[in-house]
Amino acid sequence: MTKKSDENKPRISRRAFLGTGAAAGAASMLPAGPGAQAAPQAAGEATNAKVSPPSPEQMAREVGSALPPSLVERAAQRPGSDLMVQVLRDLEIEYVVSNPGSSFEGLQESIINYGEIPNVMPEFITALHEESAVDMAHGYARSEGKPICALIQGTIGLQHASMAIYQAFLGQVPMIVLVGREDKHFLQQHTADDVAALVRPFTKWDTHPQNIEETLDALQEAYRQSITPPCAPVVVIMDGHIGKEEAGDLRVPAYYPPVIPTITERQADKIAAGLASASNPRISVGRFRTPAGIDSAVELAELVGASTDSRSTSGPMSFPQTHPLTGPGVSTEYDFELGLEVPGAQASVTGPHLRTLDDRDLVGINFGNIRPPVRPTPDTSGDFDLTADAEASLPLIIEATKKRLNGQAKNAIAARTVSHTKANRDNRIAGLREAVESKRPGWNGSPVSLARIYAELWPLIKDLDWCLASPSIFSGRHHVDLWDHDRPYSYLGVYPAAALGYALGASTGAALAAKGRDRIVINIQGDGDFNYSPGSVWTAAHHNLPILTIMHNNRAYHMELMYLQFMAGVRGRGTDRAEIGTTFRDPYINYAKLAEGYGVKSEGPISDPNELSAALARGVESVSNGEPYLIDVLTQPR
């Protein structure tokens, strides 16, 4: 049988299917601000098209019983979703990912079809669920330190996308969660008058505006908002008609960037005056907001000779881990210790805490992790402890410091980073060396090592640009040791609700930020996490995402199985059958053939380690060429 061609198929118009009569006034808006020129006529588009609208006939054939509300009236010239597409261009996000839903049909059309290059800034990504759609905004966040949204359908779709909105929120990444709210003639299980009510506790704002120019105005407030500390997902409530309404000569709002709070100069030059005079600094870096921040904390660190400690192998934007002051240094007797978004011994600048949101959680839930303390903690409060995001204040103590620092310093700086290069060296070189033969046990066994996994893999992509988006802590966390990871997003960290169904939508998010920029995302994926969401290999698949995923098959929920085990041996009753409701048998799954029928490339099972080096080779190569990869391998437990 002979395929046709592209240019031979058949297309079909979309505004003939919806006998709007459009118009390409969509293009027309005008941006505000200095310099604003008039936006080209979309192309393809025509000014006074007539198409008739389909039959009731077509429309039950197409819909069914679904129908929407009739059009009585030609649609908006010049509609208000496309002027919400252009505050979203205008703030440069890049992505809106959805699982398309009924309520927000008008935003969707203008994505796909406004402006004179459409579906760019924001493309819009097909997600195969709401949760998915929300894990990969939160990947997304991870990696690149700023928002996309994750475009979701009224109550039914928010209630999918709780879970991935909790762990985003305890992750404290910056995204805009856009809720289509349904006409209220039209499928009443889809809205409600509070719909944001739902996920409130663990949102860090949420608005719902009741026009145009009020939704405008609350999408450019939802991006100020997500990307001031604390960072947090914000939601706007998007009712559907309005972005069918007619904008008129409105015009996109200025944006104005928010205020980030900053410690006072007086504090810098308190923090300066440690650093400068102390024999030996020592600074201690955790998770900064964007790279900016990275690139501060090594100027500061270079400036002051400063050993450092970094939090790069637990998650993203951190300071790097093979820079020369990275590491314990010549002594680990410190005089002064500052800590930037962690604790400090003489002082530390870290941003507010979640906690600090207190006028959300109406119901008093009272989720464990944000709630006020309930018990004793260890107290790791330095002498001058400041709450201010530390990003924004690194300028003010590098400018304090700078003036501080006479010759006779600089040549002492000097000389203690000479020393601080070696040492670190060394402790990194014998850290390896431990590392290696750590990893030998269980080398030529089936199920294959985890070890050797991450072993085999490293020189594969050492010379790439490269993001491990998925957690590792089931996986042996081997890449700690043996990898090094120099880049804002080279690991971007754990489950942070320590939920199941993360990883996969979280790369494919990461693999999403990384397509156009050169860059391979790495998957260990655990087959637990795998089987909640799994619909995130088409999303690969068909927007030609460059992610590697590597199954971690141990056939098991395998921490229950443990767990499961312990406790029937501690009754007494044996752990012979403790495989039940926590193991993956009879029968087993094959996810290389599940990936294959979502049209992504793979193969496996592999449990011979002999054949892993050159599977992971073939993986590599593909996503390299911007081709999603699975490799299923029956790995040993953990």
Contents of the next structure:
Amino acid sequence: MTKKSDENKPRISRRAFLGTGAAAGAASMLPAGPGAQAAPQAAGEATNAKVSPPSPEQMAREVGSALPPSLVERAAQRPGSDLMVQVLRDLEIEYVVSNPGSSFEGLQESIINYGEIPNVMPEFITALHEESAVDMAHGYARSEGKPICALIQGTIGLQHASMAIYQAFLGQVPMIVLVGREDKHFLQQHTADDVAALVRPFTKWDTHPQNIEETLDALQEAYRQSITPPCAPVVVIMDGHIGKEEAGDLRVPAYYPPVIPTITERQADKIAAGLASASNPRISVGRFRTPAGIDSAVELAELVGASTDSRSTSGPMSFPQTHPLTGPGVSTEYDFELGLEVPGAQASVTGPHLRTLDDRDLVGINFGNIRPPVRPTPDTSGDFDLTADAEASLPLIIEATKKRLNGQAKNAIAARTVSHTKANRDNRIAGLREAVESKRPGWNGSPVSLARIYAELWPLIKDLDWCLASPSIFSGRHHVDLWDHDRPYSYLGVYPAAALGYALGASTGAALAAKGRDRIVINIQGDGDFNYSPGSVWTAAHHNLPILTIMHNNRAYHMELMYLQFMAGVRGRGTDRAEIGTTFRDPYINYAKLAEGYGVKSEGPISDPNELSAALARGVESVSNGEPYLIDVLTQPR
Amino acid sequence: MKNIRSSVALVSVCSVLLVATAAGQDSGDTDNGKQLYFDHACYSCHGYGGIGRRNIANNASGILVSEEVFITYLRARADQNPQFPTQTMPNYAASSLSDDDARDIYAFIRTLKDDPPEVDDIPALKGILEDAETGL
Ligand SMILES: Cc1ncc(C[n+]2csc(CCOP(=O)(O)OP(=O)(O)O)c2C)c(N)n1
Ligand SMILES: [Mg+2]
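Now show me the form predicted in complex with its partner chain; what you just gave was the form predicted alone.
Up next: the whole complex, starting with the chain shown before.
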């Protein structure tokens, strides 16, 4: 057994602290002596006191001169927080995105100073808002299929973060939210017995370890929980004092990977039989957990010569859009259909969904249960619907299929692969002819047509490794039919909770993933969405993130303008005032100046479409050199 | 052949004249119409120049055949918010938008022209098609 840390050590309660007055408070700052002993003992009870006004000392610590918590804690030779960083490093967590807070000063110090300095594994990323921090973790997870950490200050930071956590939960992305908590030296308003309760209805798992050893286990378990389908945000409450304690010779526990649920070998064989005996099999691919799922799906589709349906134009981790087998194929009379993370096929393997978390304790947070995520009811008409992770099941299906393919079958597969390839290519070219024709109207219009932005950007990025991180639903989705979505992260999809304020943070997170991978991030950014937490522009400048932001500046919450217009129309009381509360007029916002103020190169506003292409080229050039860039474009509303 | 063609041309010229006469009802003030098109947020869904989620430039819509048809159309919209507002058009009751104002908007809309270049003359679009055709 490794040693337990002093979890039973009495804590100084606020009530006692206040009761003994300033003198005792001051005395407790001494490294040793009667004062230091007296205060904890007097405090034995009640860590759970009702909220009292902060003492002058607490206030000073929070907003004024920060006094050291205690010399003993600071003197740890091998602080617990160093081991915590080591655990994150071993898990290959690249970033801890955070808005700083003293509840985790020990951990933050370890993140920057542990090992080779400055430590960059994980690297501390400065977010200017907790919502941005979580959105960054969200965007990163969508592009890489793995989690990073958001490090959040107590009850207050967590409330800032909560909507973004909710969105990540509905998006089923893995992420580890570390929440600093501190009873001893912390404003009571910033702490609570059960901090995680604030977000429990929309997180998958949380824990509150009581000593170093438990914390190291908790971090590993958090990682496992978040990457096990259904993937979701998880929370670890981190008591600040634990990270400051001496770890002595405590060792980081060995990590073991989670067990991902797969289909059985018999089920795999049944699917293999269907695929191998079909003369026109079909595979439909939804969203896998990680890029490995895509590789396996490509292997399977090629193995059986199946035409394949991809979702890569609506979100990440799907089948490559321009793979020769992607498309309807030579005939749509399919005689066996396999759905991979797509329900309703003859055989469908779909991962478990998040339910309402009925089994979680929702008492006492005064929030009540949330409505279960609304999802299309899975179509169970298929004979064979299996709840398991498709990505982890694919190797079983591939193995079973290989065993069933004889020479004759292989010849038939080779032949239909050739015909599918031709049919899909013809189909694609026909689609593109229609698409380009449909983008012409309004080409020379001013303000600028949204189709033109997407069309003119494409030749500049098509030979680069790119990721479109912003939801495109308000900007016309023109990439869908003009661009090739062939990578796991080509398009990261829409806002899972339709909750705005997301695109900039998510793009910044995608850019954290892109940095060092020779990839650039495109963010076609709604102006309303931008203004919730624009501080990520600075984060991009500060950390040299390759993110090209193109403002879809229609100077409005345009969606809302249209709704209000509708309402006014229905009531017939005047349809010429819908701009009130829905537009950014008087004054207009100058995004190029705003970006400049945050230290990001920028230009605009551009309203002449003929100036667009050169501006886009400058932007792509800048981000290719690792420098963020923002172009303010005055656009048509939709 | 030549004769047939010129008579077809003659017929089309006549029909243009006919429409123009029918739209002798084009009584509205286009400048005021432009302002109203903006104030009543027609640009929301039809773009500032008549190209948007639903295109109304180039007088292509049957609704623009006469002021009467147009005004009737404005007054007869559905009484319900759609899930996505761009998919259907709001109502414009007489209490919100008078017949006179509607006529001004009508006159303005009929001036909206969109004459975009052909795909062959738009390098970005042409390139996308060519890349696919050459298998890139
Ligand atoms: C957090 C949040 N607050 C409010 C809304 C309501 N809402 C939906 S669309 C929209 C306007 C979005 O503005 P913008 O990003 O500029 O897109 P536009 O509609 O102008 O294209 C708003 C405020 C929301 N979805 N999420
Ligand atoms: Mg807008």
